[in-house]
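This document opens with one chain alone, in structure tokens, the form predicted on its own.
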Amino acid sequence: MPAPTPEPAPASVPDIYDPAFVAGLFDRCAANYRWWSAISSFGFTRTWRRQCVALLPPTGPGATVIDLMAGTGELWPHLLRRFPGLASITALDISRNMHLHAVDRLHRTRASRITHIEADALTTDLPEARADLLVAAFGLKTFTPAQQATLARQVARLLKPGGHFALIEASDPHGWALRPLYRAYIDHALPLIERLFLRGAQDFTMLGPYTRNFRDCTHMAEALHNEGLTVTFHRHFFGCATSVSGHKPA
């Protein structure tokens, strides 16, 4: 089923898919992102990141990884644990504050193995065929279907022939009997908790409209397939998260 196309926002309403809006949103969230996402998801985000990395096949020493929309680097411990022979991780994120929290505060001891670049994943000029492995966690929902198609072209461009990818995103579990409770939690309970405990902030509440518009990874799977990649679609916990994995034919 084609992904629904978000309706254009009125002039007085910010475009939540504009890269500048997304960068500002995550700049404001950066200081609380790590602990808030873990607590508000009841630990599922950590599980889903581990499951995302587990979708990648074993690889020999010297492999290179690109982490798109890297955030504060929550995927890196899972990557380094599963692939102890990794040569390097190149991490991109559009948010400067996410970059600072990732490198300067959370992963200083791993700095020699990780290069963090402040850049838009849609427009990065990293050299093609650079990565043996490519990953992304919880950034896809901030892209429209057209932007997802652009991202798919970047994934195909950045992967070496024979390289593998795994991308995961929080989703809207259509067809699940408990979806109304899930939506009530995302759309109403979380914004209230955020206002009470984060001094009236309203940034994490964007999870509601982003997941509702994104729905799941179906459109991303189609976009990756259209770029000549092999693609497998996965559901996690009744569809509360979905992922895609596959490889670039050699």
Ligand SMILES: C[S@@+](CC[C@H](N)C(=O)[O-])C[C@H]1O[C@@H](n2cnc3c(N)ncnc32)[C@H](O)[C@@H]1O
Second form
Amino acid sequence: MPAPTPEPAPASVPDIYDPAFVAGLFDRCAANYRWWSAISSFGFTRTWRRQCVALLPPTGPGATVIDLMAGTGELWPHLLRRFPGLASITALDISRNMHLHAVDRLHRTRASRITHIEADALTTDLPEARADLLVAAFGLKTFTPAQQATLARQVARLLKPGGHFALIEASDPHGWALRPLYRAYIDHALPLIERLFLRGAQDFTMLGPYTRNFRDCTHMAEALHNEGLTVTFHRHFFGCATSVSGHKPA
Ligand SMILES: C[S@@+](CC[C@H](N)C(=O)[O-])C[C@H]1O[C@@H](n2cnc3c(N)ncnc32)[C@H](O)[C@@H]1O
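Structure of the form predicted in complex with the ligand, given the form predicted on its own:
Shown next: the complete complex, the earlier chain at its head.
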């Protein structure tokens, strides 16, 4: 009897929550990230960033800010407008290309107030109690619930006592009557547009699975609360984005 043919090895499935995978994904997206996020969201991302920064209370001159998952620095104009006396922004991101685009193309004139750190937010050893304010826009969805708990520990560690945070993320608006339309746009229309206009790329397409799995900021809110922070949960535009804000008790 002939020997049975061995089964072909299953193609390895990438772990989309592996920080190395996420860094690679954003390295590839960096050149197009800014215009793609603005246009594909019909300008909503800009509004949501402004609303995220508005969740922070007025702060005197000399405040220090940490921007986690800073990307190309889309939050900085909002931060500098709301807090003109800011001493510094520490921009942390795992993707080298996102940093390079931020520095080279977008924020040269603001460079003196911005420190770039290429690091994993989950494991960064930035000194504790460093920030008066901590922000993150659209950087939560690539974390599993367990990673969100680790991130919450970092937020609590990095904030000074009395310091405030605001984090926002695109979410899956369960319960909204137009959710099927929203999902069809994210899961089918955007991937098609990306394939057509970005020469077959399928990177921004990952927004679909990430937002579906992330759902909203509920878990992040619980994780931050478990770290002893006060937390308020917010919904934006029928839950298409959700955010959490609060502070570390003094
Ligand atoms: C969707 S972009 C958001 C960029 C920017 N904050 C904005 O408002 O558009 C998400 C960013 O999170 C970064 N990121 C993802 N996981 C990270 C991690 N573990 N540590 C640091 N940065 C991370 C990615 O490299 C990417 O630049």
